[in-house]
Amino acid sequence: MCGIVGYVGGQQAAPMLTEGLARLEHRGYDSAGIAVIGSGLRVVKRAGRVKDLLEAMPKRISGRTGIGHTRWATHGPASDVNAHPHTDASGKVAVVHNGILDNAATLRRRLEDAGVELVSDTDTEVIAHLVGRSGAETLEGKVVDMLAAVEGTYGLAVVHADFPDRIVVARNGSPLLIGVGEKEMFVASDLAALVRHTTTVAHLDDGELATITASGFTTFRGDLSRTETAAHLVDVDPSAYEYGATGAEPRMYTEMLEQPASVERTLRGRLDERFGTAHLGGLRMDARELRAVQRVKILGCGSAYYAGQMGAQLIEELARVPADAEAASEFRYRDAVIDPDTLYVAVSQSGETADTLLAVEEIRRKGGRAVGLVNVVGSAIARACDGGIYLHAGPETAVASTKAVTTMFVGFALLALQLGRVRDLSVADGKRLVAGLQQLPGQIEKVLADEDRLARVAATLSQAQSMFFVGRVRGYPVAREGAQKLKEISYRHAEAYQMSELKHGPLALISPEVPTVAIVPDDELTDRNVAALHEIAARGGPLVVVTHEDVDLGELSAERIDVPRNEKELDPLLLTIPLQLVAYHAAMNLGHDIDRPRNLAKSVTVE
């Protein structure tokens, strides 16, 4: 969940590192630091944001090799001493590390018994001491010796004052990629740190190490045998990453406004109007293989999980195939039965979510078929899967996901449409859904245009300490995602419930101090949903109803938010958009840092 950046080349390393860290701050923002090798090893690190690091840096810190890190705390609180990079007793070794060492406590005791004084609370510090104490003659050998002693996950970069021309990096379960420049090289945990300088990258696999010098890189395994990892050109638009720490608007806000264009990109070239179907070549499954699928299991975490619930509903409705979604973090621990006739779909914005990646690896190990629904080309989940659907949402760096969630829904709609059309979904229904998908970008724009009204609703809701989000069938995952957004950035307690479950407990908590946000589409359940709202109103509960303009709420006293109508299967997406704006404006009303909510980071690459 932290950010790594490294540089070796002809330029001064410090400015390259701090620029990269600013672009990675969404991955960790409780402390930051750099280590630069010039006439010796120089380390500067501070608790706080990258701007705090910049304020603490001397005017000149010379050296052409260095590494940097933005931290999200796992071991020990945010402090100057716990910030990365960490050094050994000699002051010659510096290490930055993402991940968690499972045997850190054992290694700390072993080092302390040997007379080593550990100064931080982190697991990472032991890596620096192990490298420094190795008797190997090369930096590569020292790192290999260290890795033989550690257990756990890591993406790490090591520099040593005695080897000033190189960085040695290693990966096991935490993303790491190498950027190839002109007589200069980069390393990072995220493409965002590199894209201004190069889009030619190499992705390390688990168990792989690399030596990086200004002239190139070599990759190898723990036994020092060479591997053949090659760099390739990534098809991205560098300008899409040109946002910045000085932007006037929070990144979440700009990403919400990008949703019409993101959905358009996700659909581009994938709709077949003539036959009323979708073409998803990335799945690498022909019609016969698609027809053989007897069940679909969707795995994701957080908002990706809720998008997966929406997707499961779509697949069951359109393809008439049993489908369900499960939290990937639970799936991999329950020794799930892997069915060869089940299609497993792994959902992740970053493509690096640790729990989801480990679930995919377990599925593949047991002979199951897994496809990915991810936003990052070349990401670990994309490479681990048998095929997949790229979202093409564009870079998303706000912790609270918006455009990735909407494109996940669209990706599932495309998958459901293709699965349906190789089965019993009629061409007429297929064409109906193709037309509905084509309408989505314009309809999302209409919802976003109602921002002022949504901001007023948010201002009222932000004053409540707790609230419910409720929905039924298609509306329930929408309610879960709405509650998630509000919790993430406003820090107000929000709980999602099925509307049908209100009588089975939650009604006891309804009062004038506890608002309810209800998702009420115009569908076969509208009358039942409206009846449930009257039960809430009868107990004095304030109501906000997200619905369609034709829905008759009777004499119900409620704040009403109308969204455009699409096909009933696609309506959940449009019902989700206003909840994003409500969460955003509630957090703004409370004065919170929208893009850097407390205790959270963008990419969850550790358990």
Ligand code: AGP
Given for the second form:
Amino acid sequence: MCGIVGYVGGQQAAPMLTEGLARLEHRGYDSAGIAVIGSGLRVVKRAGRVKDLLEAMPKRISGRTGIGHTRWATHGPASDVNAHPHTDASGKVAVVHNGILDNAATLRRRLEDAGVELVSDTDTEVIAHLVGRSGAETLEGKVVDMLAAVEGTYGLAVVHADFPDRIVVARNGSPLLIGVGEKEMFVASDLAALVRHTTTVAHLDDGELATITASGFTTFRGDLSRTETAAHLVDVDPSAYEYGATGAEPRMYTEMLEQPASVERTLRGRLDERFGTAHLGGLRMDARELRAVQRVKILGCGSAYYAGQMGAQLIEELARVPADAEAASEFRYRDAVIDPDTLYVAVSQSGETADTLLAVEEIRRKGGRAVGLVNVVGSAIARACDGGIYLHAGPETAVASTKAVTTMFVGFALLALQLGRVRDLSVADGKRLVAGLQQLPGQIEKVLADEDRLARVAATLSQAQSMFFVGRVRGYPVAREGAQKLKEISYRHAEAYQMSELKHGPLALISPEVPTVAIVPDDELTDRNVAALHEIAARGGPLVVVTHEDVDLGELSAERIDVPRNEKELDPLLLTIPLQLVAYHAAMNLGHDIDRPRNLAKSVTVE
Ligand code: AGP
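The form predicted on its own done, now the form predicted in complex with the ligand:
Zooming out: every chain and molecule, the one shown earlier first.
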């Protein structure tokens, strides 16, 4: 969604800002802009992509302090006027803002009553006017005055022509990072915009503000009292972010192919072959605390939620602890009963998803214990949790999540193994699972090697306007994730259903025009699943069956996709990967922009 960059230092700000914005493009946006302080304040902004902004840029836009933004429309359509930065009536103040102000309508009315002419539809414009109208003598004082009037979520950066040496930033519910360089400083809402320049980073906390000048930064609260937030070196490989900016292949494709390596990284150093268990130090729970867990509740959104459903199944099977997954976006609105004996697990690639973050905050407010299964190190969700498991998937920038989903599955398998082994899971079963997990990277390679065939299946499927994805128990979240991937990037209607529920309604839709992708692993449910396939075939429904070699489909006429066998508990991961490739090739076949699916953003930072 929206992205923020800022620069103050010895170099020209404009190219630094546009380069930073280009590195945030993957987040999804529909307009972009920059504000630079030189001999005065200059603002350039455009609806469209960063390249449209670059085309609109005057030859010389000089100044060594500036802020930039990519906007994903919330209040008002994508237009030049609604793009950030927004300015005040004096033309001296410029503001970029991520998040949503809840009292924007009231503030707009108040400003209009006071004779201010608002030019945009946005909530952000009120911030610029409030800063501009403050009587405080310092920029910090003006920003603090403004913050006292606004309610809602924000990560924001403010520049002022009368204070050309600084950027003032503030955070409440929307991430902001400060990057420390040599006599230059950076601001960004995402590490991806910083790593080319620095990996020494300070994370602001909610309620914190900072002043950033070329020589350093200071942090403070809303009452101007100082805080002690310090910068630290983040453990990331800057080169891992490079392909995102320059690669010729869609990033989704590159990320799918990375899965053998990303799964290996999630496992690295965490398996104990001797005792058939996993070690997850980051959970910060000893064996006694793990044994005391009576239930597990997993919370995430979208594909992370489906990975959570796979995780709940794993936990129930291996640890025999009741477990379920729920969409964090629903959980947080239903005044959930928080149980002290339940372990709440928040799962998120970005660590920024607003609904998941708010669910964690609600759990902790009510005294529950929440741990995170998160990819982005130091992200808001990771920081809000009591402990957790980092996925180590590496940066994922494609909107359609692939390697994060499969590493989430592996993270849950590790958690299930550790929870199981402090309970009744035998050492023999533990060793069986450890060996199965170790085989996964090689087996993923094998599935990926079947790409040409999967591309042919995808070409046929992409001709259908509507289709079903069905599975049972372990296969159902796989079906949900498969349908989700296809919808997101091919814009074809794909509905996931429990195989067992078909005859209770949706079978009415089966026809030669509506294909079904069925997940049929070789397990205790195979016979039931094959019987359901016959019911579909009998009604003329075309079938694609993702299954294991040797599963007997009888006389069924179906496109068959075989994946390698592993331990049956681990099946969902290997069954998921062909569906990613099918979605990718269906979308390619239809000529869609894979990494920029319409209406979607990578990190959903609004509620
Ligand atoms: C995945 O393909 C989606 N783009 C989306 O559902 C995503 O998984 C969801 O928004 C959650 O994101 P998170 O993992 O960063 O929290």
